[in-house]
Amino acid sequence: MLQTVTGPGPVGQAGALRESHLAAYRFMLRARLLDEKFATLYRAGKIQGGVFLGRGQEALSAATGVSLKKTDVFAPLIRDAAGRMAFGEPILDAVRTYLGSALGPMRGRDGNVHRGRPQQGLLPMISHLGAMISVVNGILFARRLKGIPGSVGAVCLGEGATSTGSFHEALNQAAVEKLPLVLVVANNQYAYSTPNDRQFACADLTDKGVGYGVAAHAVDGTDLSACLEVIGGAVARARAGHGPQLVVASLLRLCGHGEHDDASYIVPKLKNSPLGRDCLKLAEESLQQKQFADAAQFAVWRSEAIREIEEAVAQAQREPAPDPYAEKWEALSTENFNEGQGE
């Protein structure tokens, strides 16, 4: 197995080991309740389209963010809001977004999760899921051209994106031409309702990226430590120049597709195995064990991320929505639409 984290020795590796760990962990937390807090306001029908949440999801999420440098690309899916933190989305971004205010970074035209900021790194997704792959293969293809070096693309996914054809197709192009591309595949058996038995029929996703010719690794998507050390490993390895990586992590969703959806699908045989365990109380567990944190250091980071989170949606509640009579309907990429607006 590889390892993810360096230092000067065994002290080193130690204290960064426990600053990867507990940075990860406050992304998940923070996740977690700012989705709690969407739930609640869109039941209070305050947010208008759907609200999607990342519950079970976030030790997976929060590992690829962690695992990713700021000159990175990322393209996050919409149970990704642990992984967009720490990849540096502020919560108000979040918030903005799904209260359609016109300050947010996609100025009130979007409703839900096709939020970022491109110029950053973090792309808006595209719904057509696997579609996200050859975006961020176009991206790392043009960094090439120009000569600028060391960068990793990462791309989320769900398992029910790897039947597509746009998956296939960029896999295999960015598997010719060797592109530091991590894909990272959540595999949270239902792709909505269907599950993977009607899905596919291979005895393991991974099989898919040795088809291509791909380095696959698979990981228990409940365990924190585990996301953090594979995921950090298929970057580096993407990073120095080992081609494409992907990784599928084995979970489940802990709610609906959606917070529409009472996933009463589920079948409670999954929801009772290992795939149905809380990442977010297992990660709490194992850093208590590890000796990095305590209840009461939980206590306090909880009361933390509650006040930033309504402090947010405080403040773009206060905020206009956009006005479709006096709005200049301009790509957001142009001079008037610059990423800088409404900082």
The other form holds:
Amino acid sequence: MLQTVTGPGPVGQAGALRESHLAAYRFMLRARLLDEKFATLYRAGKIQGGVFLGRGQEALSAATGVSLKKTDVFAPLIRDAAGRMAFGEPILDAVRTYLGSALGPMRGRDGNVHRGRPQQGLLPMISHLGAMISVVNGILFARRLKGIPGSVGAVCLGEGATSTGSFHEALNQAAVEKLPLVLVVANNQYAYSTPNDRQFACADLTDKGVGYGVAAHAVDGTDLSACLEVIGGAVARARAGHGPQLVVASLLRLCGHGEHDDASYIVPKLKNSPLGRDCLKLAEESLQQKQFADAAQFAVWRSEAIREIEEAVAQAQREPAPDPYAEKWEALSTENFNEGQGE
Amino acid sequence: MLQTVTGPGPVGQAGALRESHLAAYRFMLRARLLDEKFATLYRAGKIQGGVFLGRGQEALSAATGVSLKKTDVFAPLIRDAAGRMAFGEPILDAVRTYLGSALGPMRGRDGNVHRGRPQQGLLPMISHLGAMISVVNGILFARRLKGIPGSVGAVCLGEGATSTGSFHEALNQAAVEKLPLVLVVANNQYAYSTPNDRQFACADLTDKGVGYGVAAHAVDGTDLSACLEVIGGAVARARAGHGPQLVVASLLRLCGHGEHDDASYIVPKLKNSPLGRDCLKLAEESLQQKQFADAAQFAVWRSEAIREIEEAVAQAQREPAPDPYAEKWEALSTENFNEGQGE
Amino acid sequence: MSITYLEAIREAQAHALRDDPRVFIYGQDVGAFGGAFKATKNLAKEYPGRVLDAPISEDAIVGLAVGAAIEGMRPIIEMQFADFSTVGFNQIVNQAATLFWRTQVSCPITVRLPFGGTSGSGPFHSQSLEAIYAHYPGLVVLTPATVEDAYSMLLAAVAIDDPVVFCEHKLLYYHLKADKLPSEALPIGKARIAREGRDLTIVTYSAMLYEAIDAAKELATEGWEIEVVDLRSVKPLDTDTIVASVARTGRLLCVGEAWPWGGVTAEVIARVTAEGYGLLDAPPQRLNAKDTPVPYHPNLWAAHRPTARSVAAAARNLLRQ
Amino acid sequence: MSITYLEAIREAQAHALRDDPRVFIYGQDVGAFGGAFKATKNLAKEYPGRVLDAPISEDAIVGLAVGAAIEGMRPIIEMQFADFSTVGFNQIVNQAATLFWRTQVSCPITVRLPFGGTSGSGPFHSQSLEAIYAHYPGLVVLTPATVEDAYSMLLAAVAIDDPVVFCEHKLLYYHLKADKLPSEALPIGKARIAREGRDLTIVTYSAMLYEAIDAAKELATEGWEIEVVDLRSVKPLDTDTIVASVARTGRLLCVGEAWPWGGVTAEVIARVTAEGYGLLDAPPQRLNAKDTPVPYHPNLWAAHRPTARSVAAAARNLLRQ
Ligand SMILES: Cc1ncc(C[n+]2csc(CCOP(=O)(O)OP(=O)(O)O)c2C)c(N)n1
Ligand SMILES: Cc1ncc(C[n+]2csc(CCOP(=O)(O)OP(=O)(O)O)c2C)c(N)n1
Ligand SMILES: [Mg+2]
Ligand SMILES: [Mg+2]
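Based on the form predicted on its own presented above, generate the structure block for the form predicted together with another copy of the chain.
Every component of the complex follows; first up is the chain already shown.
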């Protein structure tokens, strides 16, 4: 399921910097376009269940994905189309899941943002917020037991999820075990409609780090370069054995909680603040300024991405839906332990 | 159920200091003696279920109890005989519960450390660690809604319980609501057999405060004066509207987790460190040094306490055990909703 | 005027807030936003300071409610979805449910669980947990199936001195409508004959009531008269009404949307066979969801739960015996 | 040589650690201390780095096990008491239990629950939660009643590719003894006829087996031959063996230590009446704990749970019908 969008670039550190920026930008762009496609399909009644977008959070998400190796572990959340693709999830996995194709990774059993491929290190979230962190801990813990060194596990979270008991238990567990966990918190100022002042009372979410004995890093989530640097650094530190790293990015979600939500509760003051800037536009400006790419190049990438997305959608739409008669109604892998009683 | 052991003392601040010290000391002493009685009864096979002692933690516990008003709320844990009495729990409540008298506050339905009288602000713990904090939050929250000002809620906890999701959710909740909660953590270096390095990784548990936006206070839990000052201060700050206060006391449990446990896992280094000193002895030395009381006085108080305890034990032993035939097997207060099915 | 099941729930809460100063509402996004499903729409504005947004902390949310109840309040807790009550589980089953029995201090909290399957919602936004809560002593578990019951039973729930798990079915929220709110209601703990018949009794509750009624209508065209019992409350469970119905029909089919093992349907059958064994002319049968998580895809979801069609098929089988 | 139920559990874990490098043990105080009940005594020393103390974080404990299982390990989790699994509940029922169904990646974790009532343990150290876990799809729920089963079923649990909730009864820990560990065992999912009879079938499991056997012995003195079925596994549940027994006896009494509503006993009766209705000569009956929390005081505790005496009384009633 690996994909790469970076061509051979100039050598050396400057080259690597250019490459990671361009790679991340292209994932951001594709994620934005993919999300927009899903929003359109949703409005057209073509999608069952909720559609959750990452608009405004693509820089953070993409930076997380590109900072990982394909042998690492990644537990994205509902706003991580960019990070997923950067980690290697094919567009087709996303499209098939959202459109209910029987050929998607969840085969219609689970949907939309709940997709993943655990055996490729991409965990499909359960809905209960915070619950994926300890699962990633477990994978990292197992690799240590098995003597497989050097893996990092990244988990994405919203600031609202820091209020869950699961978050607390798992971050503490990672700290006690000194696991190479990178916890990326997107502080987008709201949990659904709930503003931060009803969610927590610390001055800054990075203040939580010290209470766990965990290094904490703040980053401007609208700034791709900053995200690449801070998350890249956190991943490197985790990989080098310095234990869990907490990254807190400040940003704003530039859309509703889901596509059913008009986000009218987001106050104008925040929208008009630096948090409300569009990371994708900022990234384009910055890439042009850095002379990493120009508008023509953006346009090419954009049309490439659109074509890819449209192809995936067209393909998924031709594919069969799951067939309830062919479906095995069995929750256990041990065949003969499944019971049909009560039906 | 209120009891007071302080007589009229010298006036002014010095007098108040003397009074609170002597009151606390007497609760410490009684708790120590009561605990010893329970240990003896346990060894004699007279107690059903676990016996958990507060040996080494009496200064902290008593200081918590004496810092509260009788109209406050108190949720003690398993090592808080001293704090309970200081808050007003009659010795007889403890003895009846441990000895299974039908006349105890739990009427044989619950036992030992699980006693309390919610309507007098003394909450009977459930076993799940951390679970009482949000309940105290709820009482404080309700009093605010009802317009009853000035109450404080104190909750006791071991350091091990800081790893629970409940602790985290409730402390955060108290911070968001700015409730007058005082969370007293007895860091006795072990949770059952588990040493701190397998429980948390922060340098100091007070480091947790900032992550919640909560004031945190460290105290030497073996030093009664320090406990009175720090906890008294935290209670005053909570009462004055400064939101939740986290107090972390360092000490050592000078006994097993329960009386079934010989605590052989406690390393000599800790036993021989200042943490391992006996707070009761230290308090006596300090009270003598401060000329608040002398050895003769201690001896009088000791024999008074022993007499009281022996009387309570004798009384409870004469009392009837709960009668299963007279027992109402009904879990609901709405009489006609109880069902007898399946029996 | 026409009022939906969801609006009835909102109205019941408005009514409770208006009439009883001890009532407050606490849950994620219930404040200015009015709740994920809008069950508390405008209530924060109408009752300032009494409808409060909670952090994403289900354990602490329920714990706070228990404390407030000890202090004499009547909190209504909204779980955003029933499925998330699993992280507030301990406070419900061990703190709230044991309080009265341990201390004789009652614990009048109402925990609203928007529950049950809807198309496309998948394994974690569709669960039916009534049997889980009913297994524990110390809880009242209600499952209103009609707009009228949604209203009157929620009002009753708030008035009950015990912890109530109020299971409101999301599938009924928008589509189910009534002309007006009731002024009278059956008492809590009483089942209702939703349709009279004499050939077979279907015992069911919540959204499955409509599958049962549709099945009964279909079977009516074949000449069968099916009686449908709407349990309303799964704990307490009105065994008398069920047994009386079985006495009339001689046949029992229990239908539930929850998983089969140990569900409401098993409990009903165990009671009827113990108390009304001689009344049965054929083995009692049950129909539940399949024993897997609730699937996301509409095709799978529709096959996972009982439907009018599968209910009718099961009834036909039983009528033939 | 003589070996207790608890020692058998320790031996099974030692055996699993020895033979399978994928096995590790994680739980509070399981390391150097050997566990609250000493079920992991010396294992940390014998298998360094593979028996680890966990923080008081049940949710994260189970979550870690699921992650490790995804990575191919076979973790054994010890809950200090079954009662505390309510705070790790979500990870068991929503994370572990759904993983295979959602992803086709299996989740071979074993969650050991020291469960059941013992005198003086009270409401939070006595619970029987097998019905709670069995209601959820995706879990295997085992309830060994003998030393031999404690050993062989725990070994089997570790080998099973699905999440297993292993309910080990604390009352049996020290008192129940066997001469030696078995080298063969019934497969998981098969019930066992613990005592043969022809007048009435008692279906039960775990510690209640001994109350049932004692009742059967008492009734034998009155001339009755009681058959006792030990379920061993409550999910999957061996309906065939039960129905075959009822076919021989015509009478069914189900006995469980858990609360009545929706317990194992309800599930067994629902199955037998659906599949073996014609075999019954009298209404099937059940006997459970009373529907309150488990009381602390020995007098109350003894009256809360079924005992040989109350089982015998219920059986006599049923034999008279
Ligand atoms: C334990 C739990 N409770 C409630 C929910 C319902 N819920 C889904 S998303 C959400 C808000 C999440 O906010 P945040 O963590 O800040 O992430 P964001 O949506 O802002 O990215 C809530 C409350 C849930 N998924 N899990
Ligand atoms: C949620 C939960 N898990 C496990 C237990 C079992 N348990 C009882 S006391 C204890 C150790 C508590 O340690 P700590 O909080 O440090 O308090 P201390 O005993 O040292 O005073 C444990 C693990 C419990 N009561 N609750
Ligand atoms: Mg957010
Ligand atoms: Mg401790």
